[in-house]
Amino acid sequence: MRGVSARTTTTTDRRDASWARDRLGARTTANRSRIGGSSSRMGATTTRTTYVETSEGCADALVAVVKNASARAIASRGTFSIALAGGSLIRMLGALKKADAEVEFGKWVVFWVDERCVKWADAESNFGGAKRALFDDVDVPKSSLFAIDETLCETNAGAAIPCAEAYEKDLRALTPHAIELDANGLPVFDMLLLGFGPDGHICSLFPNHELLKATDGWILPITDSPKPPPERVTFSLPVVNAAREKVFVASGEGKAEMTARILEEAPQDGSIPAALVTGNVRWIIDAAAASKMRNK
């Protein structure tokens, strides 16, 4: 793998405890535990961070993580359920095309953690971007690609609520076989690939937005997104946190300040939604994005 250093740091954080370090040998940070928060984000968090040198190294590390998770899930449960964000993360995931023969794409079931309420061919469509970057060239069955219903998106205005209702209905129809349910009745995806914005938003859950507090519903409509287009659908925070593994990729100097704030300050007041992600969390960070971190 290109650009991966060779050092492992294990840290444990109990919110009020100082960082403890145990250097073991492969530049990955593991087992940062976080306890606390409201009922929608209770429980311990284990964060494993892989540091690489370049954006190409990020892509290589991401491909390796996805390949391994896919193989484990298929061996254990027969399918691999993955939900994607958009943007540069999907462009990196396009490197999986080179590993086509090593991945059982025919057993993938693919979803989107958020989507703009636009036609699939629109440049703003996360589904459309992923299709062009990866799915047009690998053997995931079209019936296993679960996008929003684009017929509900003739215009962006007024589309979010019907799109959210239809998408949640589609997901519920897949339980408990293609998607397992946890003890709280939430869907359990094998992996979420999460981007984060310069403001720390994830999915279409924005800082201090009322949707961060939502506990009812798997798929939420947002009609006042601070980024265009205004109408979108998004996984709820409890659905995000129910996934088996959440993966963030931070690449480039433009991600440096927010990466440090998420991982080292981790405010729990809703000002940085990415800091509210709990459970099994993995970060892949290049040197430029790590440049403002104190503990690495």
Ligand SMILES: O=C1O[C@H](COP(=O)(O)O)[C@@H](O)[C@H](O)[C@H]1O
Given for the second form:
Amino acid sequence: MRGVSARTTTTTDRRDASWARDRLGARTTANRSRIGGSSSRMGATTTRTTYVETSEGCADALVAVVKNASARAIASRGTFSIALAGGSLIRMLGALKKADAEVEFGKWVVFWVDERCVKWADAESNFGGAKRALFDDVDVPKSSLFAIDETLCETNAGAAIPCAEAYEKDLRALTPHAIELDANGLPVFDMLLLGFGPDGHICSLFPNHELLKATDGWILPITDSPKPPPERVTFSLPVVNAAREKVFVASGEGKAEMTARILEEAPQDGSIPAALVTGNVRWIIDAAAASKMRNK
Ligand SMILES: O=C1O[C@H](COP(=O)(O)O)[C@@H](O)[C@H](O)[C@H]1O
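Could you please show the structure of the form predicted in complex with the named molecule, as a counterpart to the form predicted alone just displayed?
Time for the whole complex; same chain goes first.
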């Protein structure tokens, strides 16, 4: 593959959701034990990091990771459930078209880890961007592409709550047959493709935001997103962490500072949401994004 170095490192730690747990001291024991009981949050976090030279290298490495996970999931359960971020990650998605002959796109079920409450044709729509970059050209059945209900987004104001309710209903209808549930009753996506902002946000979970502590609800509305548009929907942090594999792609100098902070400082106080992702985590990083890391 172009630009993919052979160098992949693996680290394992015992990081758990201590930030959420500590701040939840005032909550009931029942709530605490639900959080503490999640195996993906309390078990070891394994981080595999693949270093590549260029953004093309990132795209190629991403294709290899998705192709393998898709084949494994389809062989064992007949479907592959994947949820996608938006933003700059969308630029990478088109590379998956190269794997068209080897990937059984017909067996995919696709969600978005977060969405801005706008019409699909709006330039801000994460679904619209992914559709143009990939899904217009591969054979994922339309009925397996789970976008938010755009009819609820005539205006951004007032859209987040009804959109989140409807989107969670769609997700619940797919469990447990197409998307498994874990021991805590959380949906287990086979793979999440995550981005992160320069502030360390993931999905539409922003630094120090109350929503980081949410333990009820799979899809959360946010009405005060610091990054426009203000009204969005997002996976909750427990749903993110319940996924079988989380893949971060860090490409370009603009991601360098935050990549180093997430991987080398990993504060657990909610100031960098990306550092709260636990379980089976994979990073694909190009040279520009890795340029501020001290240990690589
Ligand atoms: O608003 C969002 O931002 C993040 C990061 O986007 P990027 O353009 O800075 O890479 C993205 O992961 C999220 O899905 C999106 O809605």
